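Just one chain follows, in the form predicted alone, and it is written as C-alpha cells.
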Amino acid sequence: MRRLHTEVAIVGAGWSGFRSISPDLSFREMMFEAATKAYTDAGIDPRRDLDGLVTAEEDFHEGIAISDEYVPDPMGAVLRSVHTIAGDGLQALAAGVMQIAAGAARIVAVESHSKASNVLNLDQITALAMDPVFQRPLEVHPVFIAGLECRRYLEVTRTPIECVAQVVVKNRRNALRNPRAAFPADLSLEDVLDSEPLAEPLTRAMAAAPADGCVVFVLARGDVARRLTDRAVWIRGLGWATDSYTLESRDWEGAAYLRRAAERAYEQAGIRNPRRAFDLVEVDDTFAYKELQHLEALGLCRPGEAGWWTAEGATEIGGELPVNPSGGCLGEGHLLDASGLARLLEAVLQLRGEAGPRQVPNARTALVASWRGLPTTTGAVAVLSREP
C-alpha cells in the first residue's frame, strides 16, 4: 500500500486507567468506561453511527478462548462486525483504516485493553510464544532474549549502559507530568543501574512493569470527520512488518521489523527526512534499550547515535525531538496488547494541544511506533498530523 487514497482521521479518544492493579474493575467495565469517553469525544451514538469494531487482544492474556466474543457488549457494538487482531493495537488501527479505505465502513471503533494484574504467570505465558521444537523445551525465562539483544546492541553500537539508564530516568520523570501513568518516579542513574539484576546487562528498573488499562479510538472517513469535529487527527501513513520468529536467524543488532514498517509509513506520508518531519515521537520502550534501538531503526538518528542523543537531552520535553513525553511504557506501565494504542493516545492528545503540563509547544506532527513484545520481531508505525 503506497499513498493512502482515502482520508481517515481519529475523531474520538477515550481511556480507562492506567493502574498497576485494578481489583475494583473488570476488563468489561474498563472497556465501557473508555468507549463511553471516546464516543462522547467524537459526538457519535454507537448504536446509530458505528459501522464496525476492531479489537486487538490475545486469548492467552485473557485466560479464555474466543475472548473477542465478550467485546461487543461493553463497546455498544452488538450486531456490528467485529474484526479481531491477535497483535498490537497499532495493527488494529491499520485494520480499521483499511476497512474505511475499502469502503466497508464510514466510522469504526478500535479497542485494546490489558488486565495484566489478573495474570499470575505472565512470563510462562510469554514463553509459550517461543519455538515449540528447539527453544521452548529449554524452559528458560523469555527475558533472556532481551538481555542478549541488549548486550549485542551495546557492543555493536558502542553505547554505554549509562545511556540505557538515562532512558529510564527521562521517561519515568516525564510520567510525573502524566496523570495516566502508573509508575512515575524521580530516579537517578545510580538508582537504575543498582536496581535488582534482571537479565544481564538489564536491571529490573530497565524493564516496564505491567499495568491495567483500556484505550478506545473512533476513526472516521475524511468527509465524516470534518462534519463531526474540528479537532481531528489525521492518519498520514501506516506500516507494519515482522522479521524472523526464530532466535537463530533474527537480526540481533537493529530492529529490522521497525525499519521496514517505517519505510512503508514514510512512503505513504511522503516523508524523506524523518529527523526533521516530526514534533514528537512515542515509541515502544518495554525495555529501555528498545527506545534507543527503535529511534535508530526509525531513521531518526544513525546507528550508535541514539544513546548519546538521549544523554545530551535532545529527547527530553523541550529538547530537539521529544521522545515519549507520556513516560512511555516505563512510566505509564506496559499494557500488553494495548501498548501501541497507549503510545498513540499520547500523540493524539499532544496534537490536539490537550497534554497538560507535558504539552510539546505547537505540536503538529507525530510519529508512533510499537513492538509486539517478547519473543516477537513485529512492529508497526503510524504517521499523524493536525492537517490532512
Contents of the next structure:
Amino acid sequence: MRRLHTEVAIVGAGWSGFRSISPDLSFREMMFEAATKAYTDAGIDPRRDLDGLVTAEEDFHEGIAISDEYVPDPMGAVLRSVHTIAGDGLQALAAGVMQIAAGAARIVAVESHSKASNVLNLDQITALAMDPVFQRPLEVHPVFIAGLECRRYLEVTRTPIECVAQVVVKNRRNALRNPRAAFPADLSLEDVLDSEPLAEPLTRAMAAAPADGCVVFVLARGDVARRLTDRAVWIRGLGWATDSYTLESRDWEGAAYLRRAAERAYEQAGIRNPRRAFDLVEVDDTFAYKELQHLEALGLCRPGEAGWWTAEGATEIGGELPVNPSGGCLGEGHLLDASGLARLLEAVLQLRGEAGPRQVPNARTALVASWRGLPTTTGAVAVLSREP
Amino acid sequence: MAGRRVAIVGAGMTKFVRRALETGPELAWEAASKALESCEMTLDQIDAVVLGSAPDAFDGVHMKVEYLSPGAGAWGKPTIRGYVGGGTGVFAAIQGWYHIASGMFDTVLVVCEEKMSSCHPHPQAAFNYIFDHTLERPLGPNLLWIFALEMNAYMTKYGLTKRDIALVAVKNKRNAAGHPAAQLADPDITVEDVLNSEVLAWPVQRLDVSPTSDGAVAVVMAADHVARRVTNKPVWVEGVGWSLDTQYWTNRDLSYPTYVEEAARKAYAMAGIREPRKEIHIVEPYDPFDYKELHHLEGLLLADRGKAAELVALGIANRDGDMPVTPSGGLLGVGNPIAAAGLMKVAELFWQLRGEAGPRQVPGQPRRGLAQAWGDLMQVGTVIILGI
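Write the structure block of the form predicted together with the partner chain for the protein whose form predicted alone appears above.
And the full complex, kicking off with our chain again.
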C-alpha cells in the first residue's frame, strides 16, 4: 500500500466572495484578499515562510494564455516555487501535498479562483473542451451530456426525478445559513421541477449557476503544522482519476472517475467501510443528479439509494449523513476550477467547528469530492480528519 | 531530502516537425508507447500519468489534459497537468519526481505534447494573450519584441556582439545533425548564415530563433525498488528546483535571470552540489533563442556574468569540450514544440548518461547532467539534475 511519507495538514484558510458578479474586484484583488486571510489564519508571513504555491486554473476561463504568469504577485509568492495545475482545485491540493511529502517544501499555499462573470461566452468556452474532430462539428452545447447521463442514472437506479429536485431544495436551503453562498433560496419541489427545461430531464434550477470567488489554503508538514496551530485539519487520503475522454466509450452509469479516486483515498486513509467513516460530506453537485450519483460512486450508499436517502432527509444538516451543508455548488455557486476548493473550504470550517449556524455537531471526519465539470470525466477525493 | 529515490527508466519521442499530420493525442501516443517499449513496460504497470502542454490557445482545445489523456495512456488513471508556460517540459519531469518521492505512486508516465501548427496563420498570434490585458495587450505586443529587448539588454550590459551570440546557433544546429528527430539540423551552417538571416526584431534574426514545431516526448519514472527491477541503468533524479518571478517584467533587470538562479540553487542544494562547474558534466539549458543559452548558463552559475559566450567561442561548450552544452542540438536544432522541447532535454540526459546517445554521445562517460527550461513572461526557471 502506498502512503504519504509525511503527515500534511491544512493550517490556514481564506476566501473572497462568493458572489454572482464582482465588478468591484479584479481576479488579482480577489486573490490578494483570500491569500491575506489565509496567511493571517495560519499565522505565517508569506515572504518569510512560504516555500511554494500551487494554483488551479484553465487558460480559457482566465482569458489569458499561460495564466500562471499572474499568480505570484497577488499571492506574495514572487521567486518561490510556484506552478499551476490545469485542473481542479483538489488536484492542486494533491500537488501541494505531494511536494511537502517529497521533501521539497514545508509550507505551501494552494489557490484557485473563478471570475466567471467576466466570461461573456462561458457556454462556448465549455464547448471547446469537446473533441475537436468528432464532436465539435456537431455544434451542440455540452449540457446535453448532463441530460443524457441524468436520464441514464434515473433509469438504471430507478430514482424518481423528484429526488433530484429535492437535492436542489436541500442545498439552496442550506445556503441560507451560509454567508458565502451566492444563491441561497427557499424553493419548493414544484419550483425546481417547473423551472425552464435545460436538457431533458434537467431543468434550469437543477444546474449550478456560475459565481465569482477565490479560495486559498495553507498546507504544512506535520511538525510545522503542530507548531503553527492547534486547529489543523489533517489530510488522511487523496485520490484523483480520469476516465474516458470520448463520449462513446465512457462509463455513463456510475461516475467511474470518482469511484477510482475514492478507492485510492480510502486505501491511504485506511477506511474499509466508508458508509460509517464520515461526519459530513461535501460533494460536487454541479448538476443536482451528480450529488446522488457521486454519493453512490463514493460508496456511501448502494446504487439507487441516494435519492431515497435525500427524500427522507438523511442528507440534511441534522440527518444521518449531512451532505453539502454549505449549500454545495447549487447554493454557493459554481466556481469553475475552484469548485473543488470551495467544497474543501466548508469541510475545513466544519472540522474546525467554525461553520456557524450550519455547524454539524462534533464533526471529526469529512469527505470532499470534486468533478471537473462538463464534458470531463475527471474527479478528485480528499479524506480529512481533526486528528492526524 | 525526505522522499524516496526516483529514477528515469525509459524515454521516447516523436520527430519534431513544422506540421505533423497526427493529432495531439496521436503524437502523445507515439511518444508514450516508445517510452514504455524502451523499458519493456506496459500501461498496466503505470500508476499515474503526468501531462505537459503549453498554452491551450495553440490548438484551441479547452481542458487539454482531457483531450490528450487517451493518447497518453491515462484512461482510468490518476492524471494531472502541471503548467509553467515554456518551463513546462522540465517541470513535468519534476512533477513526476514528486509524485513518486512523496510515496503516493511507484511508477509515473510523463508525457509532453505540443501541436503549434494548428494555430493559423502562425502560433505567434496566440502569444498576444500572454500579456497583461490592461497594461500591455492594447499595445499589440509580439513575443519577439520582448526577447529583442532582453537580448539587447544582455548584449549592451556585457558588450557582447551579435557574432558572439550567433556561435550558439551554429553549435546547436550542427549538434542536431546527429539527432534523428531534428527539424532544423544543419551540419554546414556558419556564423555568416546567422548574421545574414532576415531581421525579425532587432537584434533578433531568423536563425537566432528556434522554429515552431509539433512533437511529443515521454519518459517513464519509477521508485528505487521498481527502477532496479526494470533496468540495470536507472538514471536518478538528484535535484530539482523551480522558481517563478514577478509578472511585472518591465520592473526587472532583464540582463540576468534571477529566477533561474533561484531554481538552480534549490536543485544544487538537493543534489549536494557545491561546485556546479566541476560537478555537472553535461548541460542542457533552454535555448529558444541563441542568447538564452548564454543567459541561462549564467543563471545556472555555470559561467560568470557576461562570460558564457567565451565558453562557446573557446569550444568549451562543444560536445567534446570540457563542459558540453546542448549536445542534443537543443530547441534551435531539434525544434521547439514547447513543452515537449523541455522534456526532450531531460530525455537527452537520460540517453547521454546511459551512453546511448549514438552520434551525439558526449565522450568520457559523463555521470551527471542538468536540464533547464524557462518560460512565462521571461519569469520562470525549472531545473532538474540527473545522475547515474
